[in-house]
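Just one chain is shown here, as structure tokens, and it is the form predicted alone.
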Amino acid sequence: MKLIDLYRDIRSELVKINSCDEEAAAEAELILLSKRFSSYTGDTLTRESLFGVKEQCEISEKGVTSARDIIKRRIEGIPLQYILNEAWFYGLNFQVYSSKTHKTFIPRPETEIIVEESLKFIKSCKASKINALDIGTGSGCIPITIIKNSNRKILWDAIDPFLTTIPYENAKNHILEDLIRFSKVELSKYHRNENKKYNLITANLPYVPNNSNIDSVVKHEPLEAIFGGEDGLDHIRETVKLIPKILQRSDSIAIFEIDPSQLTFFNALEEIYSIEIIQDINMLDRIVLLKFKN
């Protein structure tokens, strides 16, 4: 089968589970451009080669079978990022899946706002070196992406009570393993052991209220990375409580991703912090920036 015909077959199958043809087309491209599929085309494809010089390339029966296996698992509801073990975030590729019991939350586009706001802060920060802490690091995508997009010296600690080997692999793949120290620990225990202060804290914590309905695809992701208690604030409250002890008093910032319903909680902190709210692409309150008031 020619590559372009395989693309059309994959796209037509994925239309059955996607809400629109554009999403099916995007997923079909991700499958054929993935590292997993590259062995059947001789090298990793680009979008230009898929619809250009490689479109008439003959794909072996083994390659066609592999593609159909991917489609079958996708139709079963498994996220494509887990099937391929590839998730794109801020233009970078991250591993997210090792096994059913070793997987991370799949990075979302709205979390890229944390990266953007962190880079703005880093550019203005006067410290000779920046100490940074990522809480609930998951795949490690936030610290890795920030380092890759900054020329400043940033020393990262990244903690997660459910830490897997996946963020280590991502740091290694991006040649950053010496710049990020990963620890499998809860924030409260980490603070007692370290007694360290930071210029930058990033926190994409579980924030979905327990009684919320979630998409069937999301149910394949680690639930401990999604739900944050009755109002979704359990982990956020704990972190905010420790901010005065772990964040530098000046030239510093803490950045949280939140559910829009949690804005009232943060607005109640205005006596201590200067608070800025950033909306996501859907115009929902999604990111909170906290800075100590002078």
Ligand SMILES: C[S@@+](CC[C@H](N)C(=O)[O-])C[C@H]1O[C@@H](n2cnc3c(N)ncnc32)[C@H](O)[C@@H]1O
Given for the second form:
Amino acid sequence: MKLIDLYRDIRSELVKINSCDEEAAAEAELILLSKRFSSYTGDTLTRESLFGVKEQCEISEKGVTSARDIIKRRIEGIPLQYILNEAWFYGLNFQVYSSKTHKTFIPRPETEIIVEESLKFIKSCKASKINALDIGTGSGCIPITIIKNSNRKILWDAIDPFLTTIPYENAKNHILEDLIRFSKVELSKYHRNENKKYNLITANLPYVPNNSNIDSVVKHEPLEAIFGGEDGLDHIRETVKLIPKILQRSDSIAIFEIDPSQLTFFNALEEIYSIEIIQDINMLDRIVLLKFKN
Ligand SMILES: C[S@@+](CC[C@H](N)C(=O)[O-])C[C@H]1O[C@@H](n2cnc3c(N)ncnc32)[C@H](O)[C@@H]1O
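Next block, the form predicted together with this ligand, ref. the form predicted alone:
Complete assembly follows, chain above in first position.
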């Protein structure tokens, strides 16, 4: 079968589970451009080659069967990122799946705002060496992306009580393993052994209120990465409590991702912090920047 015909087949199958044809087209591209599919095309495809020089390339029976297997699992409701063990975040590729019990949260586009705001802060930070802490690191996508996009010296600690080997793999694949120290621990326990203060803290913690309805695809992700207690604030509250002990008084920032309903919690902190809110692409209050008022 020709590559372009396979693309059309996949796209028309995936329309069944996507809300629009554009989403089905995007997923069909992700499948054919994936590392997993590269063994059937001789090379990892680019969008340009898929719709250009490789369009008429003949795909073996094995390749077609593999694509059909991916579609079958996708139609069963499994996120494509888990089927392919590949997620894209800020233009970089991350592993997210090793087995049913060994997978990370799939990085979301709104979290890229944490990266952007961190990079802005890093540019303005006067410290010769920046100490940074990522709380709830999952795949490690936040520290890895920030290091890859900055030429400053940043030393990262990255913690997660449900740490898997996946962020180590991601750091290794991006050749950053010496710059990030991962620890399988939650913040309160970690901090007992550390006197270190940070210039930058990033926290995309579980923040969905416990009784919220979540999409059936999201149910495949680790639930401990999603739910954050009755009002979703359990972990965020605990982190904010520790901020005075772990964030430097000046030349510093803490960046949180939140549910828009949690803004009132942060507004109540304005005696101590200057607070800035960034909205996501859907105009929802999504990212909170905290800086000590001096
Ligand atoms: C929404 S996911 C974010 C993962 C990653 N930072 C990202 O942006 O893709 C939340 C992460 O927080 C971790 N987590 C859950 N409880 C935690 C706790 N008490 N302390 C720190 N991290 C926690 C989860 O294991 C999960 O990896």
